[in-house]
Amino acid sequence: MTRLRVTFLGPLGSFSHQAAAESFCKGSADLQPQVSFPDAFAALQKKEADYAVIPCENSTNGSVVQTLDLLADRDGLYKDVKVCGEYYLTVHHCLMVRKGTYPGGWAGYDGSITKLYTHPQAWGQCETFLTKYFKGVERQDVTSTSKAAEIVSKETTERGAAIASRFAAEQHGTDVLVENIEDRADNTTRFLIFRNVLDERTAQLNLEQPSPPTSEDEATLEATHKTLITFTVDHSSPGALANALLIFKAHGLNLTSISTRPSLKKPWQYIFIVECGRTPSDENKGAVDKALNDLRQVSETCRDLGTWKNQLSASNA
């Protein structure tokens, strides 16, 4: 069999690039950037890849809006597109700039950078050591934390840094004057890996491989599977909303998030994103499948959108 193809939000360098370096092991497979979030899911609809490692919420910043777009799926271009695990990665922030513009590192810096890039997520992660040492200076939003590496690696006319990975850094070759600037120690992104339910390929293999717990509290939780659904309601209906979600605990599945994204059928009607949890067991063995059965009678649109296992399991700690 070739090599699986895993493809991700580019370029080299990214978060995303790392959490799926570390999802499927170095060398077995081949790694596959792509520049956009729905550009990874049409290579996997077209099966011109295997799986795709997508964020879709930090606990810092909450959820990434390309994703949950891409989940509303409002024209159904992914129709064959589902969730069949996750991945947890501890984020850590460098301040980095060109290579040599500082010999005597972060302790020789004589406040002389005047501009700061990154993706507009990480600014929100960085806040207090940004607040301390730039305040003021001026921020330039780029595509990916990586992309901002690539930058301040090329630029000669200017003195700027980037706020990346150290992964990006060595991807780069730029100097990190210092590092894990963010806010949180815990600071951590959820990907999602998605794959092409009529992919042969994928079929039979097993992604329940382990991810760290990034808490105590979390390594004592039950091995529990999630489910993530997509359903719309008549707005007009009192109680329609209340009635479909009452349905997830009539079949014992606990809600642990519940999002929404705009229908652009009409205004102010949302698609609602939700994603379950429960723990297997003989008795709730069909609950997800009479929940989508029920929650279609009550709904406008149900879609079931995968169902994996849990990585903050305490089977997996």
Given for the second form:
Protein chains: 2
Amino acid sequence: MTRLRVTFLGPLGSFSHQAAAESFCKGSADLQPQVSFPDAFAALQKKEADYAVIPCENSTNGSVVQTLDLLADRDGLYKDVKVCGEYYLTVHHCLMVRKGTYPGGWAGYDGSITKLYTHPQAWGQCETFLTKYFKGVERQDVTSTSKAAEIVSKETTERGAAIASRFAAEQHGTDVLVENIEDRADNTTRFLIFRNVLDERTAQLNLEQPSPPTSEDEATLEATHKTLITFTVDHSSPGALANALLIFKAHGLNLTSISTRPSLKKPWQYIFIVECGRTPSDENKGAVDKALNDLRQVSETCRDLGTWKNQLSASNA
Amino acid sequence: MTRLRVTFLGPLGSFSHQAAAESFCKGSADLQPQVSFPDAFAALQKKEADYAVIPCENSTNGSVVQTLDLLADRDGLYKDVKVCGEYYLTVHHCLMVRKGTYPGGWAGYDGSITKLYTHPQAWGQCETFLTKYFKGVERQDVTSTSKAAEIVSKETTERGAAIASRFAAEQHGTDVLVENIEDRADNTTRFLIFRNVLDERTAQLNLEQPSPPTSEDEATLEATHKTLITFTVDHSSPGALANALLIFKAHGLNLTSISTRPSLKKPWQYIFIVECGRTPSDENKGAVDKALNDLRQVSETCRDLGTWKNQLSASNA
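Requested next: the structure of the form predicted in complex with another copy of the chain (the form predicted alone having been shown above).
Once more the chain from above appears, this time first in line as the rest of the complex follows.
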């Protein structure tokens, strides 16, 4: 079998790149950056990629709306794309500089950095550290933390530093001065791993996390399966949404999250994106199929977006 | 009684300003712009304002996340602020220029506009018009459509045009060259109207739309009441969310929307923001209070965010 092709939102060194690299065994996959989420989904639909690793939710900021819109798939562009796994990435930020700028490291730092680079969201995530050590220092917004690392890696005229991940530092060959400068130690992004269900190359990997977490994580994992389903209901019919949600409970599927996006067919009508979980047992065998059958009776449209193994462990919960 | 003080997100001429002006009878209220949504909520909590008019949802883009975070009120900053009404504003864009620039109007336009100004979101909403008449013309992003109108109103050196509302044109005294240049005629923003429940000045207006819609709209309004409730559940307890949602149905409250935001207490735990409706009747009298009582039994936290009259009519649905 040829090497797996795994696609993600670039640039190289992005958190998506890191999640893709950590989800698949090093060296076993070709990692292919894309310029947008729709491009990653399109590559999968056209079977130009085997997997896509896409952020869907951050523990601090909530849902990634662009990803919800891809799941809603209003125009039916990605009808063969389904979720087959998930990956939790804890967001750690580092302060980094061009290689060799401070041979003594942070201990010997003389206060000479004059400019900081990072993505706008990262400033707020490192406020305590920045207030303590870099009060008043000029801040330059850039399009990604990885881009910030790239800029300082090529810096020659001024003393610049970037806030980015250790992964980005390795990609761009910068020196990390300080690690874990973020305010919240538990800021985590959940990525969904997608495949094309018609792709026979990856069929045998279905429901399996391509690269399993470490054994200590595994011990604390709840052996649950998660399922993603989207549906629309007739909004003029009172109780339609409640009736649809009742079906999950009736089949032993535990509702864990509900998101909504505008249908764009008519204002104030929504596509519901529901995630549910179950611990597989003899009683709930086939529960997802039965729930989908019932849902089709009470919904206007309804779609199964895949089932995969829970990877949320005590260490990232 | 002194004049009502109505607060909204500025600048003057913004869609929020328009919604505030149209929600309250002209001349009966002092309209007070704020620089952020939290500032508007804080003014209400401190009784420095009587009402706040805040966008909560757009028919094309979905929920306004900052508003959901205010409703979630994780730190209990706005405990006396509740919804008392809503207002639907259809978003129309105009092309406008400095007063007197084109005395012949659009009919006599000679193609001499060299630069366009608007908020980034508005470009995408007017793509058909812009592609037809302004292909290749320089575009300058600004922080609001109202700001764009202000810039061109003071333009002296170049031929600039702004994309903004007729309301903004009136605020800044620009000439409207073309009206309704938006792609979608049905792009509508829903505003919620908030008050401080301890404010006796506004108590008698509770549940009433301060300025009723026109009579033809009124005829087509469904006589429903809407209620907003937030709650959190114990995520380790299977079925907790379904059980909470069941309570609405049990009391005859029709679930119409469900939003989620991170609790920020622990990753992957959410605050649910649920909207439900009912046509008042003898059977469902007190339904909201009964549902809240039951919800308190199955939820960790639970809060009533107010009940108000539905203003969604056939003309804006």
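Numbering follows the first chain given and starts at 1. Computed from a prediction, not measured in an experiment: that's the story for all the values here.
- Of the candidates 127, 241, 90, 256, only 90 lies at a hinge (point where C-alphas switch from fitting one rigid part better to fitting the other better) between these two forms.
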